[in-house]
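Only one chain is shown below, in structure tokens, and it's the form predicted on its own.
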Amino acid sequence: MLSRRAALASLALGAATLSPGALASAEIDDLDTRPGLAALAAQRRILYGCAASTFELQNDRFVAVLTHEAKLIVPEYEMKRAALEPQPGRYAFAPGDALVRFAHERGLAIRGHTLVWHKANPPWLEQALSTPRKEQILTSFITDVVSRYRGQMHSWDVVNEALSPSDGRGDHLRQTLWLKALGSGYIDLAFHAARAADPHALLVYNDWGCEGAGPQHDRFRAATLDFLERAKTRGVPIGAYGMQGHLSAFGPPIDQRKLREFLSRVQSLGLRILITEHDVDDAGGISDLAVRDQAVADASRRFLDVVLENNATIGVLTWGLSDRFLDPPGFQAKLMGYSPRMLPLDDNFRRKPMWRGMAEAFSLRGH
């Protein structure tokens, strides 16, 4: 079953342009005009941004808030392969084009997400990878897409979530359709194809699993460092490590010391660091919104305090900006009488404690 976000996105993917209202300059009388997160982050030479989708940009007020708060956007759905290439060799570029145009018209930078992933692929892909053309099926897609947006993208998530230490391989790679078809060399192929298609875009390896505490996260950090070190030794043109930054407000807190040491090791490889999908799951706590919001803010702040210490960090993106567009809560949440509150703004686009915690983290960087 499609989630509400996915269902709305699938409708938006059929449209070639954003609505005229969304593209017009929105005059919103009650817009909070105090400095937004982007302005605060810019003082410390950090880009702040968020995921956005064409269906969200139908809302004029959201457009006004987004362009006040963010300086960088990343498509949530529109540039995943299932959306871009629903039939072999037949591309649906219009929604992605609309987001790129929106970003340029609003003075925003834009990232590409994601070229190679084991999810969000079109139904025909797995069977196609059993043919002799399998290498070309990987590289031609990357070449076509990256070339189309050459010179327009801040960065690309070239390979997403390729690691799974629990799968038991010595190279730590996740068992995926790409690994099955092409072996471990698919990652090198992907990055080299992206570099050839755009010599200047920042190329990112993007993953999760290094943020948390506990033995499984220790293993993931060690595996990630080993993977990145080997890739750099082979000359793979990875320019940045993308840490997704999905946290839990009521789970084990992050271990700041371990996270700090991990990011220092990433920096020592000559890589830049991007936080690409930050949010804080508030499931598992009591229903009191003030308590929930503060727990979300505290988790975010503990994470960002460490991330922003590192001089290799160049950007922080949240996976969305407002709770308005989150999926409806599950059964347990409905019983407790709350909706998810995982992002900096509430469902009426008002700033929450998470916004304030992020603002303080940006403001204090370098002190």
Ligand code: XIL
Given for the second form:
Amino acid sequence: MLSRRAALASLALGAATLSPGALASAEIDDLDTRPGLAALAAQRRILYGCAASTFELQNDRFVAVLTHEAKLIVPEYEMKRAALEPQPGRYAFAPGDALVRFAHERGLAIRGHTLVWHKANPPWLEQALSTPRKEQILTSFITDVVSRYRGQMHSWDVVNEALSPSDGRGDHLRQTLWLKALGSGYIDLAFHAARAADPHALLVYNDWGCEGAGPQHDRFRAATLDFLERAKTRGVPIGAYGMQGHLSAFGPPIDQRKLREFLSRVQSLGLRILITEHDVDDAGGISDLAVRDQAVADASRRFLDVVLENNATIGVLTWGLSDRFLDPPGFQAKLMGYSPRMLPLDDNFRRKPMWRGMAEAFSLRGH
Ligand code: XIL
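Now show me the form predicted together with the ligand; what you just gave was the form predicted on its own.
And the full complex, kicking off with our chain again.
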């Protein structure tokens, strides 16, 4: 299995076009033709999608499965700043363009991820943020990238993971290179620049930390609500809260009541809700496959049932679709002798209990 780093390396070589060849009919016969997750979600007016990469889309069989299951994709790396702007002002748009074209040709929607983050930045960025051009370093990138895909994106993750209540600031902002260089105003600058460059794309504030049950998640939920409310009061054009939805099968289960309450408060701020990166880490637990698959499915179902109850929820994306392309197992998993199984389809693109749980959750919504 090729690691994600290797996948990135292949990207760097410039996978500019995605032209999957024709599938042999035996391979087509082999595919599951029963309705996919997107069709089931659509009956409830929800979008189902997943992260995809140019690397994965070189697999023809996977392309057939993906276009059957999903109606929305999000580039896993190709629109992170490290990928888009490896040298200052010199953009590498080819892989991102290829994904936009792919989505367009296959009738899928596509969303962008992510314009402002403290990770996945090019090495030159930090130094550039100590120059007088620092504000422009933030806004020109947003203007250039969002304008390039203007009118073609379902939504943009404008700012990703800007909160960290444990960093101890009254505004809950994470200590990042952006905060250091530009102060707390960077959030507003980013959203206004994105809105100016594409008047129609849904602008998303994306983060984690609100899914879990423990006290640190209580703090994260309170901080997130406070942050979103203040941003709305300032007139920042945030249209949706993106909840990443990374869960753990063998960690503490989510607290459905707290999650429900949190999401309804997000809704009452006038925001849509989008689950942007759902997956279920299956590290830990016992190595019996069926047991692990069921634990993953149960954790996902517990989460999605609450998420889908809320009328503000417009879609669910998983962070990938098939276990085949996941990072190789970590140290612990190696000891246990298994590969991660965090996604709806196994490494041969077969539907797992997580798939069935999601299908059921989508089907039951509104009943
Ligand atoms: C992750 C990718 O999936 C990894 O393969 C990569 O090494 C790091 O980035 N939150 C996010 C995503 O917003 O962009 C991250 O994606 C996962 C956590």
